[in-house]
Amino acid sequence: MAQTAARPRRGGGIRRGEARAGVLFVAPAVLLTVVFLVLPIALALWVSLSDWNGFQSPLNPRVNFVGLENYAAVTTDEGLAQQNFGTAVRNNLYYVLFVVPLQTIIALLLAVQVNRAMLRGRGFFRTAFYFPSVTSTVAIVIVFQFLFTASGAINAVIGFFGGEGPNWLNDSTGIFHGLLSTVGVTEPSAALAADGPLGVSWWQWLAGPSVAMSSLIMLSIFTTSGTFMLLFLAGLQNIGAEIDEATRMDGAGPVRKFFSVTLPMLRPTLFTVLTLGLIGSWQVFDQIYVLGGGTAGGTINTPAFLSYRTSFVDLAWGQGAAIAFILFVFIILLTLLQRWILRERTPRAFRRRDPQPTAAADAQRATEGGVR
């Protein structure tokens, strides 16, 4: 008579000792992430429909539910409110317009230069240029202010050639409108005086950085290359050598394979660094409260700065983490925006049939074989 083999119950024995072990080493990690991340957004979101006033718990029985008043203030009600974040809003908007693309070529050019074998003391201008990233923003800011002071190092230099420097950190004047002015361009017409989104004017919205805010970007700039330099120096290495190989063999030169091959190979690290820039670009926040946020006319305000203001400052709670949650949605569209315009791509059609070969192509192939 054939034995059958007992099986084992499910859940039972061994594996439910596992289970158990598991959840017990998760639940640490689960707690903290509930009572430090889930609790303190729900409450941040349960004040930003309230109209708490900073005083005693927001669960209080006396704080009254107000719905999507506080969004509406900043966003569709007309009022100083609204002006104020349509202001930063576009602060920061052209401060992302500047800075991501500014700071992720300056990056990708240092990692190709410090990545070439013939450079010496690569390790030396490695260090140097991650530096910044390693110092303290408190401390490069009060390093700024003193080479963009109004007799600061900078207008030393420019008055050593002649010319007046402005007073960096404090002039609001847009350095669009300031080209304008140049060919004798001062006043808006009559379309663009008129109000704008979020309470701005369209003029405003067409001023351009302005000049504090174009030091600002310069700060982050300096600041933060250093750190994506890091992230393209780590991409160019996993190319191997086959890869230079094959493309020397096609006959290429220094420019068609950086542009052909390199680059293409290195989309997720050029996704990754936009990414991470342009988070860090719309959370901009401690280089302008150590200047004051206020100063230069409000032109360095930026909504994170704002929704810090507006509620320990002048105590509107409900407003600044409406504030915050729209910074959050703003945030997220524009990641999903920049990796739908990043995706991988299928080729077209022609391009299959297409008899002669790439340096892209006979790089791949190149890697597969070593692959194998």
The other form holds:
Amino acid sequence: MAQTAARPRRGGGIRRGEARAGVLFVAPAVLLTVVFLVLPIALALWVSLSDWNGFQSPLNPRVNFVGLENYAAVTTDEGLAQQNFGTAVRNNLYYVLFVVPLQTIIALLLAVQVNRAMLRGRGFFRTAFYFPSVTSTVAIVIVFQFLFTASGAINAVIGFFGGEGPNWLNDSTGIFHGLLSTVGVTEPSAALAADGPLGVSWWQWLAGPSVAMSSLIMLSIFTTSGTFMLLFLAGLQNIGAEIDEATRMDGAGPVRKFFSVTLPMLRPTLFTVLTLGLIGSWQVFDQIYVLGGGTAGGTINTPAFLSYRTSFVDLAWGQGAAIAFILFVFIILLTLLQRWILRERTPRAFRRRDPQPTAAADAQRATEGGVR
Amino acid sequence: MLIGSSGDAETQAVQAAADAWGEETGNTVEVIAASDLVQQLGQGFSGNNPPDIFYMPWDQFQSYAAQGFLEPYASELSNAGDFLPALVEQFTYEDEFYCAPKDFSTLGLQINTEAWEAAGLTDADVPTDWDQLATVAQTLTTDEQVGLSFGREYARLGVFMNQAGGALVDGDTATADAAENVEGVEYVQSLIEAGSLKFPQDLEAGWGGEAFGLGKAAMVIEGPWINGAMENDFPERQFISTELPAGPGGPSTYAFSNCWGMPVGSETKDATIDLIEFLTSDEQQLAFADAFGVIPSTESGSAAYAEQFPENAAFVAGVDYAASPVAFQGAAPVFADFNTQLEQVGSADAATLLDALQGNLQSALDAANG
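Structure of the form predicted in complex with its partner chain (previous: the form predicted alone):
In what comes next, the whole complex appears, and the chain from above leads the way.
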């Protein structure tokens, strides 16, 4: 009721002109968004549908509309462009599969640890864990390059324990292939050797991240966990002390409390972290760029880097833009999928999975509104 | 002016030349050393703000010319007739001579004289054929150093294919899977297997010259640019450059050149042409040669160079039988892919490796010929 009363009415009265003022106030923001976001995206969409070669404006009259040709070149037309795209998608897929769950779990664990009231020097740990996120990725990649060279610190440690480390950033062996070769499987079966999607054989799809990509996965987890730890920390501090108390009264141990109370209450944060992680890891670019993208037999190439390379180096701007848009659609679809998986379950469904509703679950339901 | 510099020596020399010309003519030239030449060029052209004059790399020239980015000014130069015919051909697209070759480099074999003597080798052992190369590379390989190193890329490995008598392209047909090419790759593989050849990546060096300077490789295959690099980064390194050993198909090396590119419809065309005439004069090219070791692109200049720098005579001698690396429009991604495939060159089957190249090369050729 109060809301209806507050709604500005058109026409006279004390609120006359408010709408116009509102438009005026948002105009700069809208203008900036249109000029720097909407127009470039529209232009890129046009480029992806045209044969623009990178000379002068994409809107000059010599540029022709070619329909979905650029999209077909990387998806359905057999050839190098398709293979490169397929390999890049494969690489990135493994990157996401490893990075997103690991960084989320590590960030959550770190957050729970630095949130404990009993921990001494909490400030120090929070800063220490967050520090890699503040440093530029490029700087960290260069440090990692030194760590991971054949005679670098990592291999020195492995050597100390009597092992022999690989030439990390140049090793293109997929880790699944590597594991298989330890049990003597080095050749694909006929079915796996056949061409799979995007011109890449099934055997190659199943190769796993290469050793070089694995180092990048470690690097990425190292840099992003701190950021997400901070998000989880904020989420954890939203859980009031009274809930802690209630769970303790109900006799729940720390593990039970974590899984039955803390984790469900962190679901909104979890959603944010997973979404940001998913988007970020599909767009991974700077690490690859610093390493040159061509090392390790093309196993660290990603669609984002391929898009850049196709445009700026090979001057196939339309194809580069097409890759970018495919990536865009892909990210949207995956985010929707993830949203659907993490959707709010009805209390009934919730109870069915957990036949004995505990006080903790009740407490969770009671405070749900407040948290969100 | 946008240049892709090989190092400080080159940047300073070009800056000095540009300043000298500017003083003479009253123009100002800002020399920018690109961190990534090809990317910055692409950016300049798409933003409709290309540099007035720039280094045009040999492997991108055909693409740029085919896309209509370049002004075909070269025949208007007063010294247009002085350039080496092979270079004129390299920078000609559809019968039009586009841009003036900046300078010229061939590949040679660099030998670390200290390691050479330590291994008990003499002048008589300087390899002139594949067998001798394999032998000395083996002799020079110790725990600390590998006998031979060169970049893991088409622009080095291709030389071995040519030395075996092969070629990648014959007119409109790709011939990458020819038996001679397989022989070339297999020879390189035999060196890898013997442990006497390692690529710079495996020696923790960015390129062959670095591996050489660090003393991790006793011999490398690089061009005259290695002189400038050694002087700057490893002044202690004593070495000689010799011609590449010949293969069963005869001697072969690659000739690389950049040219002075000018964007199509340049507003400063007249001044730029004047500057390019200045930069490609024998006198100026010999100054560049002195500063960073490249060979002048003109007939008279390269002759004078051979006399003036006897230690680089091997590079000039290579001019006689040098081939230009394959670089037609659309070839760059094919060779980028081939270079990544070469990471497995140690373990891969040579014929399989070249089969893949053959397929990609043929479709790129078909695309280029419309």
